[in-house]
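The form predicted alone is given below as one chain in structure tokens.
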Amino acid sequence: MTPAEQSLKAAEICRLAPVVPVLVIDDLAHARPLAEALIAGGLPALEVTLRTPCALDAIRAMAEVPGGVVGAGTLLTPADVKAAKAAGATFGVSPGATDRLIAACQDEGLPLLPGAATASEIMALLEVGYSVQKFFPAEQAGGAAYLKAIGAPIPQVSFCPTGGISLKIAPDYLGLKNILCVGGSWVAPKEAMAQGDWAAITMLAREASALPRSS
């Protein structure tokens, strides 16, 4: 799967909802009910970060929930890519991009949303074929104002910004023409997960899924 083909698939996934939940799952028992709660609230695209020991098993469990599209976040190495694909991830997300990571996604046929934070990084990924990219860390790297500015000289690239985004500021991003969706963790608070309050998470998901976007 070429980078251009990966970006076409990534765009499809990003257009499923205005927000892609960024999930850190510490307890495997939370995986399936969390996926069910988020999907019920209108957020079908789920990014499970590979930051915990049970992350791959969580992807396996969530991939079985009807209506969901489960991806693996925090891909850093080719080994991460292979493990994520084997666990059932249908897309990958990385904080940055390396030649080895890109090659692994091509070899494994895993659509990648590669991370970029500067104009040069964005241009380098576009040159390879990635027209859909993750902007990370969004708030720390310049926020919505930066993405609005970068859209003038590089209109060919669309973004899913992630990092420090909340419900309050998400509209600042979603109102831009070069933003397909945003990534956020606020829809799955650790407290709600620990308490098993899946109804609260569904409510947060519904609120997020109702956010308007321009693209």
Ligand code: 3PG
Given for the second form:
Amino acid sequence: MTPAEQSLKAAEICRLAPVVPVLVIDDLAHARPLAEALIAGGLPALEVTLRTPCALDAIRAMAEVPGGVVGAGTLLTPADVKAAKAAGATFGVSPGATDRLIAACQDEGLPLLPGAATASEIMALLEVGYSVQKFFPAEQAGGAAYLKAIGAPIPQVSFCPTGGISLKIAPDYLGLKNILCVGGSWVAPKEAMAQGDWAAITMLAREASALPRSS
Ligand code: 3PG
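If the one shown is the form predicted alone, what is the structure of the form predicted in complex with the ligand?
Next comes the full complex, this chain leading.
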């Protein structure tokens, strides 16, 4: 799957809802009810970060929940790409990008939302065919003002910014022409997961899914 084809698929996934939950799952038992809670609240595209020992099993469990589109985040190596694909991830997200990571996504046929934070990184990814990218870490790297400025010389790239975004500031991003959606962990707080308060997570997802977007 070429980078251009991957970006087409990534755009489709990013357009499903204004927010992609970024999930850090510590307990495999949380995977299914968490996915159900987020999907019920209107957020079908889910990014499970490969940062915990049970992340791949969590992807496996969540991929079975009807109505969801489950991806793997924090892809750093070709081995991560292989493992994510084998676990049933339908897309991948990476904080940055390397040639080896890109080659692995092509070989495995895993649509990648590759991370970039500077004009040169964005241009390098565009050069190989990625017109949809993750802007990371969004708030720390310049926030919505930076993305607005980048949209002038490089309007052909659309972004899913993540990192430091909350319900309150998400509209700053979603109002820009070059933003498809935002990613964030605020819709799945650790405390709510630990307490099994899935209703609270559905409420947060509802608020997030109701955010207006301009593109
Ligand atoms: C991440 O990779 O941790 C994401 O960017 C989520 O960031 P957040 O926890 O600040 O929403």
